[in-house]
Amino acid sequence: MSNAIEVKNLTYYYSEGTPNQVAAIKNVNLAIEKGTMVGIIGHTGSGKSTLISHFNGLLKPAEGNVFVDGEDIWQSKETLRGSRFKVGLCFQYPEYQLFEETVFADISFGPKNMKLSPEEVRERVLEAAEFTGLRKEMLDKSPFDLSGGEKRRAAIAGVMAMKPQTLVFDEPAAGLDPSGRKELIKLIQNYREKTGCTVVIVSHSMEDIARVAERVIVVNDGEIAADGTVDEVYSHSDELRKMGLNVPEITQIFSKLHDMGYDVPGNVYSVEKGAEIILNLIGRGCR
């Protein structure tokens, strides 16, 4: 399988060339395969948002290279521009980036910049709006008349309308209640299943990542501290705590129950899965 994104020997400095220079990313090597769902976790200030800002050229490396679909994005203006359509970035609280007079105009901003025909732009806007649950009558409204949840969906629809090969979400469920978090994560899952695109989710919520990720990358102090499946990474709970991360509370509970000899798995990462296991145990006990 080929790579959607690859970074080689990537280093980035803040305040470069000044006495306050600090390395936010340090000689990172990373490859993300096409079609995969990858989670990136790390504490605040670990460098994870800086890392993903290199994926489509929002930041330029001090050292190293970034490849999108096999091309070094900084080799020319054309490859740099193309990378920004191939890799769609949706930052934390994307609703704050809405600016057009109507929801339709906001969602169509990216596709218009791709020089698509008006018919293709309209088709993409309607498709993205439908996928994100925005009713057709909302498209003529000002985005500022929408609810908070609807604004976020409109902002995400604007990225989806460009049909990028890779979608990168930075804390997509930030500020949402538990129900809203589940709905948004499910929306992202459904989009990936429908389109087959590569999805990267950056989050401090290890439960959200455990729900969806096939692979988990841990960023700590600007470096890749761990990389593997959910089970492989989350099993190192002591090391994760030292990095300022905690495995989900439900995982800690089931791990202790497992260690105490109860017939439960130790690798439960969501409350829903935990409830299902408990109910099955109760059912077996009743019989």
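Source: prediction; values computed, not measured. Positions refer to the first chain, counted from 1. Definition used throughout: the rigid core is the maximal C-alpha set that superposes within 1.5 Å between two forms. What changes on going to the form predicted in complex with the partner chain:
- Positional change of Thr11 between the two forms stays under 2 Å at the C-alpha, relative to the superposed core.
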Second form
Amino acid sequence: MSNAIEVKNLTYYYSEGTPNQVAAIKNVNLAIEKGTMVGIIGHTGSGKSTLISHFNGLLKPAEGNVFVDGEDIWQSKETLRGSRFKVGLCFQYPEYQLFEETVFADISFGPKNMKLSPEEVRERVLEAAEFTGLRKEMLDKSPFDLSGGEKRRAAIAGVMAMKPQTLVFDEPAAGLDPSGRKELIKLIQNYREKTGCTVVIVSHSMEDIARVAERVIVVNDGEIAADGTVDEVYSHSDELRKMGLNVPEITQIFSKLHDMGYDVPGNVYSVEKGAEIILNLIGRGCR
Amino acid sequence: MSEKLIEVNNVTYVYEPDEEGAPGYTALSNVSTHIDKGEFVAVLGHNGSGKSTLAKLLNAIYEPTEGTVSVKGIVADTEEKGDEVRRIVGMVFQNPDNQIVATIVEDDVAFGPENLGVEPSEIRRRVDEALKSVNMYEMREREPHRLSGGQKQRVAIAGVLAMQTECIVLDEPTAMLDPMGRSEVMKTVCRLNEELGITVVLITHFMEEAVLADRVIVMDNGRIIDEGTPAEIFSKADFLRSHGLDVPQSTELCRLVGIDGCVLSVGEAVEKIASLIGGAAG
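For comparison with the form predicted alone, produce the structure of the form predicted in complex with the partner chain.
Next comes the full complex, and the chain you just saw is listed first.
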């Protein structure tokens, strides 16, 4: 399978060339296969956001290379520009980046930059709006008249309208209430199922990552500390805690029961699954 | 009877339409509640339910359109009384980077008391004490921008403590933090409440944080729709979900497997489930 994004021997320094120079990313190697859904976790300041800012050339590596769709993005102006359209980055609290007079104009900013025809731009805006659940009449409003959750979706629609091959979200659900959080994660899942695009989600929510990611990458101190399935990574709860992370409550419950010698698996990540296991167990015990 | 620190009486708050044509709206409609001295109250509600507006009324950042908010009997209807209220009720916001003003941790904590014209020796004493109570004393000479999110929020809390406020209102203080930062901040908040008797109002989207409170207020559509102990509130899973909220995973698991009562913590869930499975096996 080919890679959507590959970084080779990537090193990046903050305040490069000054006495305060610190390595934010240290010789990282990483390949993200096309069509996968990858979660990136790590404490604040671990280097996650710095890492993903390299995926479409927002930051230039001090050492090493970044490949998007097999091409070294820093080899020419064209490849760099191309990477901006192939990899869509949606930052934390993207609603603060809305700036146009109408929601429509805001969502069309990206596709317009791609030099698409006005009809094509319109089509993409409508499609992205529909996908993110923004009603048609909202498109003529000022983005500042939308509610917080609607603004967030408008900002995400702006990135989706560029139809990037890879979508990278930095904390997409931060600050949302529980149902808003669930809806947003569902929206990203649906989008991926429909388009088959590659998705990278950076999050502090161990619950959300457990729910959606096929592969989890743990970034710690500018390096990749772990990389594997949810099972492989979440089974090291002590190491995760040392890195400022944790595992979901449901996982803590099952891992404790398992350690106490009860006949339950230690690796449970959803409440539904957990309840099913317990109900089966007491059903069997009664027979 | 417990002493009321803050009383909210029939408060309505209307955001006026702005010059650019954004329509005005009513964020709070006829809300009445009170916060007792020494109490830890959590406020839940989906985005746009009126939680943050309520918070800003509690320390006189906003003035009610109708009704009154009184803090120890003071109604902030003048600038001076507003200042008086803010000396009693301090506020910590969501974004740690927006509320730090100085380049050294201890200077930041001293900023509030300096503005109040407190004696330098007294400031020194208060800053040290405040930093010790949030476990940041060792880092008093550090630069705030080099701290983690959880550490920055604890410095912000120390800044409020150094003003000798009796009550802290925290508006989603952990929304931007990693799991460790969240747990550091929540441990600090609980300790201040239990050991120093500081009254706490915590606005949050994290149900497992609300569980730690004495009382939970649930808001929707600018009104208080329910109020009770965490066990009372979190036993109503369907009700909470219909208002955009949820229950902690421990609570939900125990409910789904038919355990009676409202389980609120991992430890309690482990205990109850162990005896359920153990009982079934035996």
